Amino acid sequence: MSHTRKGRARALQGGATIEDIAASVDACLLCGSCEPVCPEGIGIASMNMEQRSKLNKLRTNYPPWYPKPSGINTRIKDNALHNSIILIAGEYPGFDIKAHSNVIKLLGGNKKVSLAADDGRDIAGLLEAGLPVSQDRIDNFIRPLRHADKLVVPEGLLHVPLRKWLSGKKVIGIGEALLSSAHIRKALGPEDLYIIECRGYHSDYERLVKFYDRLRKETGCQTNLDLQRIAIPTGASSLQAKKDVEAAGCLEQARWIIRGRSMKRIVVEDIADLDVFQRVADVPVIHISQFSGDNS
């Protein structure tokens, strides 16, 4: 209970200070799975980030997994992108230029899709930690994106702020973007376990729960959704996991997700989940960007 939003609220009501509950505030992995099941419809993830922001104003020692409080203000030179689809993805272990090229090809070819020079990864980290992001940094990030019709964003934590900063733009995850093509969906089958990226999914739950339910019915694939259709997270994309994936509980979560399942392959949307499931599973684990539409 002490690690829940309800527990923190009760502690504060009972006279605890924000510093007294610092360990609980820092423990949240911001997967967003609490929001869709909240009976009051409260934006719990954003409230948790606000609590971190309040805590950061008081403490002098930050957790070792925090980004630098000063943030990054470097402007990345990039002209406005006029293609209808922009992929906002940086280079991660296992998700490099080759993966970007494959995603662009799968999304419709070079004539329709551009790769943004700025992936906003530093912004996501600062928001997650509850640290300030300068308006100049935000402006530099979104300026090249204003002319796009659709933004494909693998980092789920950026979905909500991008919808706010670029009102009217369609912001979707890499899984939805690729699975919207019938020939990609055909690569999935009943012996696949498909791992949905949690942050983007929960940020647009009412719409995406229908999208992935159709996917499951059409392909027969298994997913990491529970009985309430909430995506069970590993937490692999969290700041805590970037510091120590095992201490953050990600391996334990991944083992729980696959326990008792019969599958021949695991397909992940979140590139951070690739390493986690490769450590705990004895079947092939691939990222959705590795699909060609005729995979077996």
Second form
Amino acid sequence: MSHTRKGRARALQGGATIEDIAASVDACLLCGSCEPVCPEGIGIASMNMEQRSKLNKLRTNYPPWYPKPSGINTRIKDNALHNSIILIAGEYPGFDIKAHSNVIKLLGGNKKVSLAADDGRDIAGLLEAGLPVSQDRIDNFIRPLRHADKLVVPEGLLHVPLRKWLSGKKVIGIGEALLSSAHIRKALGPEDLYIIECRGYHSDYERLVKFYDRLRKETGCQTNLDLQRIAIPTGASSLQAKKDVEAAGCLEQARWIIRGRSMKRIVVEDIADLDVFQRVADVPVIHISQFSGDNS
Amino acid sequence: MHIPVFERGIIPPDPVAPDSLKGIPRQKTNPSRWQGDNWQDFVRDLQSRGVTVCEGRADCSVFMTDAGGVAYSLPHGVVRPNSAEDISKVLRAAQAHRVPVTTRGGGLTTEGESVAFGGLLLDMSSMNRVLEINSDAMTVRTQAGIFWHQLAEILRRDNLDYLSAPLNLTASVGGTLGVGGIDVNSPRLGCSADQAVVLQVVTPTGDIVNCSERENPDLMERVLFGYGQFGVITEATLKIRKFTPITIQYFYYSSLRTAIEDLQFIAREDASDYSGILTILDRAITLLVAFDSDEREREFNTRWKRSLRGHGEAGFGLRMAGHYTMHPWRIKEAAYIIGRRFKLFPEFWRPEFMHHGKIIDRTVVFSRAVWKFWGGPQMVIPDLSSKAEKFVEAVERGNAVCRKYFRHYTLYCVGIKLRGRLPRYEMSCIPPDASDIAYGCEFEPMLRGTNYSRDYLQSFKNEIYDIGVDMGLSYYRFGGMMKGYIRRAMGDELVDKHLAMKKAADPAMVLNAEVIF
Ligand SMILES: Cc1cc2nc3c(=O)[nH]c(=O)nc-3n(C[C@H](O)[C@H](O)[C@H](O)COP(=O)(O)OP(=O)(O)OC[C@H]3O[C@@H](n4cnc5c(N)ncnc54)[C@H](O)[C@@H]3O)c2cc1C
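Please could you give me the other form, the form predicted together with its partner chain, since above is the form predicted alone?
Expanding to the full complex; the earlier chain stays at the top.
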């Protein structure tokens, strides 16, 4: 069965049911790269999520990598945050509280930047799986964010929904946020391979393609953009990869990204890419938050 | 007009079918679906040899049409081969059970040539690996199901590039070698098919054979431009070159004839590395000229540029303004040209595809523009290819047909450098009387937003193809729905010669059975 969006559309047109194409619907890593290259400008990534949710209504036997549809009701106490920038970043290995405070410092310090206690990770998981998220949970998540001008969100899958839920707010990825500082940009050079986080990038492609092009021209760094200027994904952030990074094809993708390149360092925006590139590359791999005066 | 009455169940000869409207001849364009005799035995046979046949509705429906979106049908099953051996097993079983097999690469045909009207569909996109890059010999050996774009991605890591390929991202190497493959550098470098050095082919009877101009040259000559009649291409060794960014210059014309004469002048003089004509309306014609190096561009500027009669953008804008001031009732036309200009041209200089004023990734830039502005769920792209001397007349006549049928359309004209008169050019898109450089013109109506009936589109194509018959030209897309023209355009003698070769190579006539014969 074809795993392309067009293949799925044709299959349905030809009378296949959504269950017939379940394997293909489930296989999508939601990297979003199909969207900017679609000549018809179709919102393919959101259509894929809708297809997943349609499929879920018809089945109880979910793929093993699905989050439990447990009706999570996380109630994280977050008072309204009054700073102009809010960082919505949970703790991960390699991106812990210390890293958060480094990011906050790089973005302008505690007076300007707040850290949200609720990173919406469960919401992202449910959305990705096409499972319902209660309005209550969404409200709870976005309530503290209302006063900010800018949200810095490493989890690219949340960019589109946050733009919808909090219309008018600027939602950007951690890479864009940090690279706005000349100090960080100066730390990059032609011997760096810079790995752009795919989901956020593709969700705001027309703007970001220019942003990263300027970065490339200014610093000479290499990137994971292909000839169409689509960010080649590893898929490491996907639910499938959280279950089994190898089976999700992430290592193979990472190998393809570095193939034939000469570089001395890999810098990743997506914390999940850290592990993947460390496993396949023989050069140091760092997360962009690790840039500071001394290691840059 | 007398309409014969036929008993129920009897299929009458074309052109008048019993269900057609009285007095209106209707041409049958699609073959009937193969009825499935021996299908189950065939599938069992293949399964016993370890080849999986996918028969699910979802698997088959994916291939229900091609890029044209006009011809529709379903195969009985699909095989995604992993190797030439898989294909060999398929074809041996197909001969034994007389099951039709249709080969499909990217499915970018527009006349249903890659649509299976029943039988088995061989989805070559599963064979998409690059096997070897030889930067000393400057060749790449690749599996033939790979898309040109994937190939470009891989070659670029070594700062290399292919020579010429169609202006779209998802045509496969095998499918393209089977039909020709024309690029804006074809006036200089020829067709994609002429870039092939060695091929691995599975013949219709299942033999796996290597061929080149030295080894099995007859097979090589039959398979290139062969529309998949004489074998399935499984591997290709192609010439490659160093990657270069390009610079483009545009010249604007309000006369098709002048633009074409200048295109031919450039091709004849070998004055540029790339050239082609794109029209917005037949009053707004762009001649695009591009260069791989500053030296070539400098030479063009000093030696040939002054001889061209096209204008720069500002000069052309002023002339157009003058024209429409004198013809104010045509102001809508002017608005269309301006609107189209402002949408289309920025696509060619998007900053992310430019570096120091040069276009990097020209294939991406052109292909994106092609899909964005000319692509759509339905596409008809009839074409005419001719020798230099007849080309202006052919385009002007084709343009008149377009104007009769559609408000908006584009013509795309390009030259094709020939390598002498090779046997592969016989019964192909290369016109029989062309030498040195042949020329092709695609007539592409803008179909978006209007639901034209199939019959309307077919009538349009027929009128374009009638010009070809009348003038002794050829066509890029002469199979599938247009195969009714093959005998008329190419003559019985040539067609019978190829039919005899086909019958000898494919005794059960199973491979791409309905595409040409
Ligand atoms: C928007 C658009 C733009 C285009 N632009 C160009 C252009 O600029 N230049 C140009 O030359 N063409 C162009 N074409 C036509 C198209 O690119 C060619 O027909 C194409 O190269 C076909 O490649 P494919 O892989 O899609 O082949 P398919 O459509 O899959 O097949 C083409 C034919 O070859 C046969 N075939 C497929 N694979 C094999 C194989 N491995 N071995 C043997 N036979 C095989 C098929 O049975 C079929 O008869 C365009 C088409 C579209 C829709």
